[in-house]
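Below, in structure tokens: the form predicted on its own, a single chain.
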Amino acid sequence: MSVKTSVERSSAIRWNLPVLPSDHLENVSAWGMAQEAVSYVYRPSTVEGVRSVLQLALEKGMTIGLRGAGRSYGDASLNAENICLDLTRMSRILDWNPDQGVIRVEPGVTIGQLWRYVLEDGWWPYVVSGTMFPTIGGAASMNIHGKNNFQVGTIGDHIREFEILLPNGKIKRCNRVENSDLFHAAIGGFGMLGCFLSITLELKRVHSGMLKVLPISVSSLHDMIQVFEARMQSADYLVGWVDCFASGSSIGRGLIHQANYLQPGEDPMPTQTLRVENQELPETFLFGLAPKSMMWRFMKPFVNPVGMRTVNAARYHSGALHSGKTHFQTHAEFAFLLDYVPNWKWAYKPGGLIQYQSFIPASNAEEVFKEQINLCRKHKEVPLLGVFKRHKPDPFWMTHAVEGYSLAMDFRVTSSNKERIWKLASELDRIVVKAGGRFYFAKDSTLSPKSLETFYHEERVQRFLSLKKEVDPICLFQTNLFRRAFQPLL
């Protein structure tokens, strides 16, 4: 696109000139709610319907933006003054193996329809994320992990195959023999290569409903690093959950989850607790006499420094008092814990929140991430939550994956912070780059070109961004996060 026509298009719309019909105008957000843009909004339902959008951006001059479940943090489903196509209606179950546990599914299957829709048959998703909201395409675009990536790797590791429609209107088959460059492009490949039509992934057969759980209190990064290490052979899952508001010699203190699956026989009645509706997360707290639709407006009292150092360090108190007492939990409750309460973020209004996450080879994780968290305190911006997890490579170009760690930090944004959050965020951006790290685009919001530099000149981004100009030479599928992230290239 043309800098002439994105001027044009802007004015166009400015002065309520649409450049496609005005009813499918929409205001845009980011799940995180610190972005938003102006979009024409498009949901087809079939192929067809796709194909129409991508002529019509076509004739009118104008970029595409996938869009699924709008789950991603920042703006990586965000297209301002053009085109969002919207995945969420194309959500059928196309085929189901429940012998092999193989099944294909269109993009806007979300995490939640696939689990509920395989698990009495004895199956489950082998990643998922901590929300049981994301589609399947959405997943497979950011090639999400898990808590068990360092056990099993990315959602990518378990996609047999898809289709996929190109900007030109033709529909590729990929797998890891046929098409392989773009089946290992277009997975973590955030939507600019083309839009998935179905997905076919491989699950993961379970014998039971239930997880065996075992909570470890550590009392600083150190010491979880050195659990992780000696528990990742035999566990499951791993994920630690950080206090980064404890400083000096407890600095990342916090406590870990281990979960494994139960074996053959170690449940005595399986078939009841595969079944789904003893899976669902309960909907109401305070003894069932309160909707968790109410919670979120008693946690915003807290959601700023002087409450969630008190909540960080209650929790790391109370779960040091359980620590080492192994306990069981449905797959949904361990899994799916950001969907315990509903619309949770509404207690950041209104200005919304931020994550970023670094992923750090495992050799120097421990001294950059306690970097990380004593710049926040030295910016006066203690991250309000910290989630930590072990990972491995993948064979995928765009991959945020190391052998090492990932340090997750939400931040509330607020009018009075917003820039010192960024500019806090370009400053831990050249500690990870320093460190040899990686991003995650899923979760970005603040990442330049700048901080991308080192990024760029991989091996496999220069394939990547040479099949996109071969696959899409006029840029026909853009987003914010893209034009924000890769503009020099543009």
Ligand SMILES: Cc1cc2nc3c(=O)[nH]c(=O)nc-3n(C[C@H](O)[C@H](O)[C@H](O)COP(=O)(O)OP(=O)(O)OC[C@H]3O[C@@H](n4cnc5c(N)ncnc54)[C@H](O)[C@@H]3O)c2cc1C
The other form holds:
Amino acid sequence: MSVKTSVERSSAIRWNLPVLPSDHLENVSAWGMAQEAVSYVYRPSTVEGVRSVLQLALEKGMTIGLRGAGRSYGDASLNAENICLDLTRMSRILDWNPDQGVIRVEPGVTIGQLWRYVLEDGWWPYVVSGTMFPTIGGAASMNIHGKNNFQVGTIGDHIREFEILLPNGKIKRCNRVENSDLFHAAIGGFGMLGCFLSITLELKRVHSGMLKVLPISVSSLHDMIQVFEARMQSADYLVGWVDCFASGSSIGRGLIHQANYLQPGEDPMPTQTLRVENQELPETFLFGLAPKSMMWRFMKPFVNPVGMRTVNAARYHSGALHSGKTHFQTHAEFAFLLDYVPNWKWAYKPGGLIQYQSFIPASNAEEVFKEQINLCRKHKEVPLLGVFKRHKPDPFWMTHAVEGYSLAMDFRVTSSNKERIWKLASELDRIVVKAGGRFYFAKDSTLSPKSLETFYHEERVQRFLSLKKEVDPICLFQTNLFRRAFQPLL
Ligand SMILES: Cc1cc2nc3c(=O)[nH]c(=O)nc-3n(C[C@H](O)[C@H](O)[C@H](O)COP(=O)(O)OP(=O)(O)OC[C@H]3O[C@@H](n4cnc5c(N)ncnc54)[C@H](O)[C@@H]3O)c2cc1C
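Based on the form predicted on its own presented above, generate the structure block for the form predicted in complex with the named molecule.
Below: every chain and molecule of the assembly, starting with the one above.
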């Protein structure tokens, strides 16, 4: 983020007179780089600092968009031409009980910071995303899920309580008993009800720093679902990679990874395997000859339909060779595979990427995802990467999870295909709505109010919007996502 560029851009956009000091103006980007916004960015490091940003917004008649690490793919933490309240400097561990595995953190603590802090005491977060960079505030706000959603639910299921700063400046403590409505609405509430100031999480006891990992190659989506159904009871984690280029009877072919925790006594050296330095991902590649920071440049020539068709096919066939052979991986290696290549998204420059993830009931998931993949092919926009997961419902009002499956598909965005991708996404939406499926705001870049109409009329969503009106009558907390997808429906 160059300050000079931001200032130049902002003045080019509209403002004659800065409402707030112009040295706060920055160009803020969605993680996928396909959307960006100019905002006044404030990065307080204390609760008082957060409060004074609230006060400032009220005085100047501006809105506030909350931002964690900015790891949502789309515009969930963008707030164009208004205030972006960045919580990354609120990153202190407030309390830790290593006997009970209960930790209280500020919202800007990242998943990476969290696991590194607790692992040597024999604990691991119940729920982590495929990257360790998100903050706990951002993760709670989207109610993130992991590769074990079908077993342990979402991160919200492991939040004991939180403190939230409401738009009126009051701080409320919320848990399943005290302010229970706010508890179930703000988790997954995409930063619309208030700002988390502290979050108390329960962690999972682990007896080793390693996981037992079993790769299983599957030749179709049908087989993928059969394997998930058969292994759901016994697996701690299950994740499927889907080759979206395969068609006909091979549609949805791919590779599943099952992982299981080690039981007490199975690891002869738990003190060593639980050490953080033995978990870390390697710094180099090419047999240690090149720093991994260069790796995205090697990927760039492949980030196109021809290159990715080849990479997907190679991955499928090499995966088949190792299918059924159990090996061991550290928690960090298994959980954060996507962090293996630093800044891999740069291979998608200049237009960036979006992800389309939908959640479909188990009964019709196979048919729906086949229809989606075929539709992408018809539009000549085959997803370059597909990831398949099993989910279960949770009690949070704005939940994305269903008793079923999700398929996340990555699309490269260029100036020539952008319109086509957005049109494709709205056709994919129609399939999801018809199938009784759900969407996920953490990944979304394209949803229109029309696609959200059925969701909008759900009783829990209506309760959420009433609560928003009650705690935030002037709509102080807003984001581009909220204005794009929700406001026209209100
Ligand atoms: C490579 C990659 C892999 C991913 N894998 C997964 C995955 O496996 N599972 C999954 O569920 N998600 C996944 N995600 C999505 C990511 O976990 C979520 O988007 C998460 O919310 C990002 O957290 P953040 O700190 O970056 O928040 P941001 O993206 O900055 O913000 C997310 C939301 O939280 C709100 N917010 C931020 N801080 C606060 C606060 N203190 N109080 C209230 N609201 C706040 C923002 O307004 C916004 O609505 C992945 C993302 C990437 C880039």
